[in-house]
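One chain comes next, on its own, written out as structure tokens in the form predicted alone.
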Amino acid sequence: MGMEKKLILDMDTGIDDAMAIAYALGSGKAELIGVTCSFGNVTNETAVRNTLDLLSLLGAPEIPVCRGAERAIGAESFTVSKGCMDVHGENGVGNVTLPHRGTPCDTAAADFILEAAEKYGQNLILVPTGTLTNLAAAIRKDSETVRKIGRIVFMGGALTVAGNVTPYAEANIWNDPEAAKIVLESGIPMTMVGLDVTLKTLLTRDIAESWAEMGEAGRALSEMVCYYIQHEYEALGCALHDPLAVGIALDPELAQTHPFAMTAVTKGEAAGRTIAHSFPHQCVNPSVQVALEVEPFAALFNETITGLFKRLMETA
């Protein structure tokens, strides 16, 4: 019998996405019930192929990958960033060759997730660690089936610090602030992990070289995330950002939130940037709780993978 609590990713799978995605399985408190994809800090493309190879190295080749948005709403093409290639590898996961193992099912991303929404309800939980374009498609396309899911917990944004690719904007939100406005003003609560608080939880180079002698899974994350390491804060490790997306979704109480009304800028120089209403009439419906403080993470997350990585060592 699986387990009561469900779960979707909604991913442009890069390397944090990756260590999301071990964390999920990892942790036990909810059944991964699919992965949808889209574009990022890789082509959804990538994303579908990178998702498919990670579940099947992971031991979970069963839980289906979806195609999802492959470009930001109106837009008419997507490139992946010098930066997302300097920080990701030109693969999206620091190089690393996985086996290719896979293909993607049939059902769109938005779709996947209208169907789990009827089909779970309350028992969905939704984390979206990449653009909110998926999400936004399905809001437009039926909001109040949206409405039906548990709990939505996306990684983005930045409200209280500044933004990682420009002064305003942090990666995700950049990449579709037009999915993010509407995400973000559709009413449907939700919670913001940003990098109010990602930027907290650090993962250090000796950890993560630990795992290289945890099996085939294990040598494969450790060279990722020490190629990560090296690429984003070398001295000081790496920000878990999606991990902690996914821990809180998991388990709220890591974080302590504050209610706002929160919108996005679509255009102009601070394009990308989420910000809260400032005025009263404007904060009717304060559906988005943003993570302002956290828990420390990182020993649980690490806790969590190698417990993964040591049961499939067990069973290899």
Ligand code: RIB
Contents of the next structure:
Amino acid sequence: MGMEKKLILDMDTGIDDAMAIAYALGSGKAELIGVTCSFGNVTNETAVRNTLDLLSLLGAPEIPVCRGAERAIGAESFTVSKGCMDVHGENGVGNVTLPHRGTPCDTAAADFILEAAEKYGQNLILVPTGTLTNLAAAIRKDSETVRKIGRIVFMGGALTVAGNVTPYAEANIWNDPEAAKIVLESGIPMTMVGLDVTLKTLLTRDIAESWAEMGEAGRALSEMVCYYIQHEYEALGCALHDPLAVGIALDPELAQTHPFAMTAVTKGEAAGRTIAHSFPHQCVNPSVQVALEVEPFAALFNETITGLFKRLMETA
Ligand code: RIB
Ligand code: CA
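What would you give as the form predicted in complex with this ligand, now that the form predicted alone is on the page?
The complete assembly is shown below, putting the previous chain first.
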């Protein structure tokens, strides 16, 4: 494709992650060079399966998909919560049956990220939209190489609003607070796209329904997103959590941010909370730009993914 900017998505492939893949492929602003998988909405195994199937559905079966962390740091296992199954369906993609295609690559997620950081440096954009476990593993292995990445924008956390799993915690941080702490305290510059802004970007059911006549990909995404809307905020629509992180990564001017020195609470009632340091000596490096305001995004999102559906129909 020859685009200068390269993009890696790192995700727990549920429905809004699927929308983020479609947005990334439709935008034409960076070349999607790989998807690394974590866990959360689904297990790592299912995230890999869903990603392979979605990339194939969306006309990009050649993009490598890497296995990643299967559980949180220090945890013995991971089980998908009932809440996630309700919102994303038992298979993570709204119980829509996708044809199984492709196999994962041999490189583990953290190594894939490090190799790409070395190769593309400032031209690489990394967007985690699941737990931060793979990024934490890459930082633990070689933080200087992670520093070479041009832009890191993650979906997760909530600074000014309540969480969506507990009053304190947003799901991606809740699923691995230790990883979030490592990433947030690394001092590596990054942008946090949390519930502070994603809840301001609702996609309505009529938009999702309008994709149903747009070929195989449009039909599948329409069915998934209608399922998501029904099980998330029903009357209002669904929040574009993960697509917004990709949107801001590709067009930073979509968000207004403020720099903070952030951490994550790892234990107790507030586990999973993302919070700014309060002591001056801990605030010397406010490396996390927290998105606090966002431009309207649903129309741009819709235009971008319907453009992709139309191109796929023309080449079918
Ligand atoms: O809290 C929303 C986030 O949790 C999104 O990334 C969603 O896909 C889930 O992972
Ligand atoms: Ca996600």
